[in-house]
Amino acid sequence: MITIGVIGCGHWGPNHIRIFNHLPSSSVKICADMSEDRLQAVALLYPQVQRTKHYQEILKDPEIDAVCISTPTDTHFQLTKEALEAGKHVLCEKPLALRPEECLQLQVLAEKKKKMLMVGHIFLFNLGIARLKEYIEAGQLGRIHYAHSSRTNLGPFRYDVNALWDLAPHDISIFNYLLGSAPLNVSARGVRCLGTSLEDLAFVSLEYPNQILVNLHVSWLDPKKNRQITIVGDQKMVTWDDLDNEGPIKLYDKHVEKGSRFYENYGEFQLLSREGSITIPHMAFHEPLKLQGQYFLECIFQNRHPEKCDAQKAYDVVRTLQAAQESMQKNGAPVEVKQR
């Protein structure tokens, strides 16, 4: 059994408690939060879980093998650092830190302490995203031209990071996973529609190797909740809608061909659209948070590096976010994504 402590009992903390208590190879002994109301809410749901306002009690407990961190973003680096120094395996919510170099510091520390450090890029455990990866690797889409995503809703509003840092880590981690690389450069525009000090929406353009252009739309200020991705290849096109429970994946047998036309004095190409069938594959549902928890535990038991969402992957996401933030400050001017 892996004994776990959860730090942070806001939106995601109780879900982590639920998952790790339900998995047969783990249990949550204690949780920490500064809010008494949140601790009382946990007590009603999980009375067997100990509670404290002082996270240090979790780090000092020799019975705790691993720590799950689900606190505000600006605390991730320090809490993860302290947990690793205390000899705990760590699962930290995204993003791992606010600066790329901090991700690398944590990577080095985890290797030194021989502890597992994993980042909660939850959509990498979504079966729909896994299916997109299969299509790309099998060459079914052909050469990828471009992709775009939409991640919007009316709220929830945050006061520690803007909409870019809140929402875009999901899509950046997804496209890095699908395309097997971090982007080369980024151009972004953000707006503070609500008059706060934080941008509540952003449009981000990412250029990946092989001239693949990806556009992200993230917003806290939208009438409709969207979690959608479109990928356009030169052979087929595919969409993913995380909110469509009946058929989240739709594979379109559509592409464009160049046909020749002959004129009396010259020949030229004519673009012809080819329309085929739409395939909606059956998708079994497995809760991504549960799959993520299982993966974290398996890596601990098997002493296996969490390659899917390790500190290096977190570094790739954070350096992209940093470039996007810099581009927003420069009114959308392209910014190169810094290499290690």
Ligand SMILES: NC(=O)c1ccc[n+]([C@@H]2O[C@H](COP(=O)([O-])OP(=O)(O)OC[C@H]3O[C@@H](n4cnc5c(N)ncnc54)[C@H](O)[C@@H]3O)[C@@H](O)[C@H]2O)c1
Contents of the next structure:
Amino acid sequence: MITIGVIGCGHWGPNHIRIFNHLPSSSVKICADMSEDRLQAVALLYPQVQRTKHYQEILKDPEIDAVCISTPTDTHFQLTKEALEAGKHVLCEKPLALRPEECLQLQVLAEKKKKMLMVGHIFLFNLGIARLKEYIEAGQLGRIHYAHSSRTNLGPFRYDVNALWDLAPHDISIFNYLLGSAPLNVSARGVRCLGTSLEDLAFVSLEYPNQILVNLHVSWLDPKKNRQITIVGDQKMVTWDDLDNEGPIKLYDKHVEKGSRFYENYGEFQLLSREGSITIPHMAFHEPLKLQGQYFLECIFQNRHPEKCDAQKAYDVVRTLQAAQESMQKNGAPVEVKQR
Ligand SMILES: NC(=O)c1ccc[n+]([C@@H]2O[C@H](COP(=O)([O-])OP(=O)(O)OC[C@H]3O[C@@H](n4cnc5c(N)ncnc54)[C@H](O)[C@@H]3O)[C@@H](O)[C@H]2O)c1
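What's the form predicted together with the ligand like, now that we've got the form predicted alone?
Shown next: the complete complex, the earlier chain at its head.
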């Protein structure tokens, strides 16, 4: 049994409490939040979970094996560092830190302390994303030309980081996973429509190896909630819509070939579209947060490195975000993604 302490009980933290209480091999002993109101809200839902305003109580409790951090982004590095130093395994929400070098610092610390350090790249536990990975690895799409994603809604707004840092970690972690690499360079534009100091939306172009271009649209200011991806290969194309319960994945047997067509007395190449059927695979549903929690616990039990979302993967996301932020400040000028 793994005993867990949850730090941060705002909108998202209570979901971690629910999952780690529900999973048979873990339980949440205590949670921390600076806000009395949030602790009262948790008390109504989980009266058996102890509550404190001081996260340090969790860190010094010898019964706590692992800490789950669900606080605002600008606190992630410090809290993760303190939790590792206190000898706890850590699952921290995305992004792991605000600076790439901090991710590497945490990676070294976790290795030194022989503790699991995992970042909550939750979409890597989404079965639709797993299906996209299967298609790519099986070569079903052929050579990938490009991809694009849309992650929009009206809010929720954040006050510690902009929409890029809030939303794009999901998409960058997804594409790094699907393409098995990190972007080489990035060009991004952001807008502050709501008159705060933070960009409410961003358009981000990432160039991956093999000249694969990926475009991300992230926004807090959109009439529609979207969680969509399109990937275009030279054999097939696929779309994913996380909000489509009936068929989130559609595999299009469509591509374009170069053909020759004769007009009177001359021949010329022209592009011919090939249109086959659309496959909508049946998809089971398992809550990604639960699968993520299970993976974290399995890594601890089996003393297995959390390969899928370790500090290195967090670093790949954060160095891309940093380059995108720099590009936004330069009005979209391409910026190389910093290498280690
Ligand atoms: N994986 C996902 O799909 C997903 C969804 C939502 C949020 N998140 C992530 O979860 C984290 C929290 O998001 P949220 O929406 O719950 O934010 P929130 O602002 O609603 O809640 C954060 C809570 O942390 C508390 N807090 C801040 N500093 C603290 C400290 N030092 N000690 C104790 N409590 C502290 C605040 O009082 C607040 O209640 C963010 O990193 C966010 O990116 C992930």
